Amino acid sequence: MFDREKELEDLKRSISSHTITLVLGVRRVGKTSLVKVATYNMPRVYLDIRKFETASYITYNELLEELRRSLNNFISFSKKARGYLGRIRGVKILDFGIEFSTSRQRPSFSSILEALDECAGDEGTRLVIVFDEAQELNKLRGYTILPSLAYAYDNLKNLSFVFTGSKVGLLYRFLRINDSSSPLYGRYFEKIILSPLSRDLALEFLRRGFEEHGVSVSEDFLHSAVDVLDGIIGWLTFLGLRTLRMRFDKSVIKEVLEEASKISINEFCNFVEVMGTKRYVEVLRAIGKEGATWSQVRRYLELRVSPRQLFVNTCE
């Protein structure tokens, strides 16, 4: 970890004292690394919800399958967990792990959380359940886990939930934080926000990274890299690795920028397709030209997008 000492301690403290923690920040700013380092020596169930990013929707059975894989990793370290999970209707304990029924006998989310809470309590520890890029759970159809989370918040004191999110608005929409009818309304959420590195720290990050590999890089190269990639630690790391493998000239900075742009555009297009509306594309065009105020963006939308076109899947 680099320059995340405060966030690291804040997250550890939050996990030990709060039921729900939100770790927020743009993509590749280091949220996943922070969470994994903070929970390294803790009992942990880690669900990578990023795998559903291109999906139009998620079924409960698909979420259960992701949870099953995570639990199989967990029970390899906690033998007691097998016994607690084995009591649940719809759960089968096998030599190589556990299986969930996908029929009407499938286990409820609450019953799984109860078993994990009992196991953690028996072992005198606190179990961390991580949902990485949790905003993708907006796509869950036919089932909601919010009542189970509210039940856990009120009754299961040996569990701590961590939700990371790069699309903060969508994460809040999933959790329905400001919705008075939401099962989680009125509950406290600790928030840890990761910002990009400052310019000086971004330069120091690259400088120290190359020094650890015994490589001397010109200051001009470092400044050019930070000018282009800013303080997003994921892209700076990518540049460092690419540079070590290929060459030390400014053309590699341009290549990394092009790859980063392609990935970012693809992520944005997936978002637009899932949301099913053209207005995000037009908003980006309005902002991208010269920058724009909210009133200017609204006026631009009214001129460019008819009501019929607002719900067209397009990223052209």
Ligand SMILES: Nc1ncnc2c1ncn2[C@@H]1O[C@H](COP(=O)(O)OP(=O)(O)OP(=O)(O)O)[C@@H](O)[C@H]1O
The other form holds:
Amino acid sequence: MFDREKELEDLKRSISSHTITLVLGVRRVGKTSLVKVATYNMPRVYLDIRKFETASYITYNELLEELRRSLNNFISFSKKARGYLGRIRGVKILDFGIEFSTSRQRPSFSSILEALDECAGDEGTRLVIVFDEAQELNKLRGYTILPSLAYAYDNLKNLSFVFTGSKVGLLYRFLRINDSSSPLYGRYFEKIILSPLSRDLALEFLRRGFEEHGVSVSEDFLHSAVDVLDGIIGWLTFLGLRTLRMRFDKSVIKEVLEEASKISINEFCNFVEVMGTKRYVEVLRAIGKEGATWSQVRRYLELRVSPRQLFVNTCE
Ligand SMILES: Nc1ncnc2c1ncn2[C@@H]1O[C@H](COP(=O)(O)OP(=O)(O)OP(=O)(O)O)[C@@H](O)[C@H]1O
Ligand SMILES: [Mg+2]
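Could you switch over to the form predicted together with the ligand, since the one displayed so far is the form predicted on its own?
Everything in the complex follows now, all chains and molecules, and the chain you saw is the first one.
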């Protein structure tokens, strides 16, 4: 890992002393890498919630399926986990892995957490449960995991939770941390915010990366790259790989920017679809033109978006 010593130390400390940690930052800034490095060599259950980004809703059975996949990984490291999980109603341990019932006998989220906590306690370790891009859990329908998380926070002392999120507002909306009627209200959340690298560090990152490959690159190329891609480490890495494989030409910087734009547009469109209102397209248009204050955005919206249009499901 380049840089990030402080964030790494903060995350490790938080995992060992608090039960809920949020790792926040824009796309490609390094959230998943930080969490994976911090929990390397620790018992960990990693849930990739990003995979539900394009879904309009998630069922509990789909969440269980993601959990099953990750627990299969986990039980291959922890022999005791088989025994603890096998005792839960609706869980079968087979030779090739775990099976969850999907009928009314399916296991509750709390019962799975309880079993994992007992297992971690028995092994004298702390188990980290990671929800990567947890804001997508906003789409969970017909089931809520917040009471189980609150129960775990209060009672299951061998578990630690890490939630990463690139859409911070949606993550807060899911966790309802400022809502006094939320099951999680009043619990302590440690927040680790990943910022892009400073300009100097971004230049240093590229320089060192190319050096490691025995390639010398002009300072002009490096500055142009950072002008366009800023200190977002994922895009700098992408540029590095592309240039090593293809060519050292400023046109590659433009190609990487286009790739990054495609991801951002896609993500924004998914967001608009999920929110089911066109107003965010208009808000972005207002801000994108020349920047706008809150009241200007509001006026712009009132002029541009009729009440009927507010619920049009499109991102054209
Ligand atoms: N500190 C670091 N040092 C070197 N490379 C890094 C570092 N952090 C991230 N990277 C590289 O940048 C890329 C993006 O990182 P990562 O996937 O962790 O970001 P992310 O914030 O989780 O992205 P996304 O929002 O798309 O999930 C990866 O290829 C990773 O190898
Ligand atoms: Mg990630």
